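What follows is one chain in structure tokens, specifically the form predicted alone.
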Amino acid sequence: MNAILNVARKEFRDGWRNRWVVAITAVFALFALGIAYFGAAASGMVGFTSLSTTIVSLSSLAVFLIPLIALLLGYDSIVGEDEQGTLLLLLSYPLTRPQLLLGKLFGQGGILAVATVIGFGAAAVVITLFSDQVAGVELWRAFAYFIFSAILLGWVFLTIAYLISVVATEKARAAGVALLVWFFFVLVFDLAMLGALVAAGSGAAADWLPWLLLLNPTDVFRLINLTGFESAKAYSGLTAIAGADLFSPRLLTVVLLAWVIVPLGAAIWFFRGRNQ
């Protein structure tokens, strides 16, 4: 356990030294505050409108930003160390390969967690101070669940980045695959699902389509943050596919946790078979 914590501390210090924590926090805070205040500007309203609208808008923002940032953080974690010649040095220490990956996950995952809590938490603080349209307990409960699920989403793509980094033989190739993964999960998958929905119509095949949403962690994240708001269901085409009460928040959270564990397990398995 000490070995894992040592690697985690090193990764977190490196992220702090490279200003990753500050940069990610600033991006999250600026966008979150902008969405919380100007989210309804298109309808002629400025300022905080409703909790459901804010959470839905922040979820859409998080789906684009968090996976990309997580992939950028982790895509070169192993292949980059290999190209720099430091991987052999790290493995010469009393440190197993699973411990190295877990240490990197805790360190870089800590960077994402701190940035997410501070960045999105800033929006909750501002809304609490300057809006009286929602009770403080309700606001913080919704934001706490949103932030928790956003951290899990970041860890999902961080473990996917490790899997890419372990399998790739070149850093440039790992970067390209990471971008393709982001493009597929954030954009292509939903377009394919909508096409399948249209093709299936109201037949028996359409009954299986909602369950296919669980194959995309970004859709699971969206659904987690929509299930608690009846009024939010009109803002997302996903709920038209999934239905109002098909998935419980507990089930969706377990699925998102599984999306963290499975790529991490695959990365550890491939890392053990890697030459270096």
Second form
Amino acid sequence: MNAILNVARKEFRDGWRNRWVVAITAVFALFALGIAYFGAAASGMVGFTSLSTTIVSLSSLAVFLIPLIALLLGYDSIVGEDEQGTLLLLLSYPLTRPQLLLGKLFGQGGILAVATVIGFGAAAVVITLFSDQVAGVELWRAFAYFIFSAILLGWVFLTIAYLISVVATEKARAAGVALLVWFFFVLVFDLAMLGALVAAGSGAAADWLPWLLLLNPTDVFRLINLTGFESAKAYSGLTAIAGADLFSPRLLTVVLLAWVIVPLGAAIWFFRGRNQ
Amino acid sequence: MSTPAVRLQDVHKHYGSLRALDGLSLEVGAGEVLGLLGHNGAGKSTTIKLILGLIEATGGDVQVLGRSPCGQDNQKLRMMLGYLPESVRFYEQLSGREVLDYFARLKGVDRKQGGRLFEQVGLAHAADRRVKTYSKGMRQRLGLAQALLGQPKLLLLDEPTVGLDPLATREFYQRVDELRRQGTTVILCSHVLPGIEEHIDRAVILAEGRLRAAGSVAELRRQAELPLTIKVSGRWPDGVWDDLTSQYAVSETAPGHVTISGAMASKMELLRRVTAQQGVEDIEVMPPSLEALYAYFSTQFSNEGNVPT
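Moving on from the form predicted alone, kindly provide the form predicted in complex with its partner chain as a structure.
Full complex below, order starting with the chain above.
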């Protein structure tokens, strides 16, 4: 456990030095505030408007941004250390491979968590201060849920990044694969689903197609944040095919957790077999 | 009798059809400084990784400080090893002290030791600067400090002086000499040969995963029977060296400069004849370098491994 914490502390410090923490926090805060303020521009107004619109817009943004940032943060964590020679050194220490990976996850996951809490939390504070339309308790509950699921989403893509990093033999290749993975989950998957949906029409397939959404962590994240808002339906895009009560929030959270654990397990498995 | 620090017995390591090590047997005595020499791909790094327990041998037995490096209690064994990998680049955003702290904690070593080690490797003035600002020599000193954490019984240095300038190289080896005096067992991997002769007790030459030769540098020289070379300079009449050509290889490299090479055994006789010659101003005796030995041993047995003893 000590070894894991030691690696985590070093990773966090490294992220702090690289300005990762500050940069991600600033990006989150700026986008969250911008969206909260201009989110209603389509309906002809600016200013902080309805909570549902804000959360829906934030989710759409987070779905693009968080996976990308997490993949960027994690893609070189193993293959990068391998290229600079420190991986060999670390493995010659009294440190097991799972300990190294878990330490990385806690450290870099900590970076993501801190940035998400501060970045989006700051936006919530500003909205509370300047908006008279959005009620306090409701806002904070919605934001707490949003931030919690956003952190989980970040960890999902962090462990996916580790899996890529463990399998890759070169840093450049890992970066390429990470971008492809991002592209797949954020764009291609939903397009393919849409195609399948249209092809299926209103037949029996329409009953089980929504379950396929669980195969994409970004859709799970969207579902978590949208099912709470009846009025959000209109903006929620593809995820609207899942009825509001099809998936309980608890189930969705469990699925997202599974999306953290499965790639992590696979990464540990492949790391064990990685040649030194 | 004390157990050897490292004992490899008929060790094989295959990667698919590639035989990285092909029946290597090797012993390193406690307190010995061993030079592990060979080209890239000769099996040096594989040997180091086997000793560290990073990989398992396909066949044969590996014992390090009396234990198996891949065994159950290898975490304890690892506390007693120090390792400096080839051309390692430490975390550039962290300061030297932070890097050393990190590794000290991983090894379970008191972090106060870090301060002493910075003194010992001559890096105390830069300990709080970021590694990014370090020169190549300073980085290597940081690497050595890292390897020395916890006062290891066995130190493995993989190509420690690659990319260092001659001054930094000399300093590095002075530190190795210090450790040698303190009784640390050191395995020094290198393909850069000049300069390490005087810092090692024994050399082992690897090629194609096999042991080609082992012994002190003087013993290896005798085995190889490489020619002795002397360089003579001065002013002399034409043709004075002609009667040497039957016995020695004589070549005039420049007017007034002659290089003569011949068997080691005839060294004194040759020297007497050269010093007797009028007009000779300077004589430089050049024993075969480790480099020449190395070239000899790695080509001599390239087909079948008749390991000389």
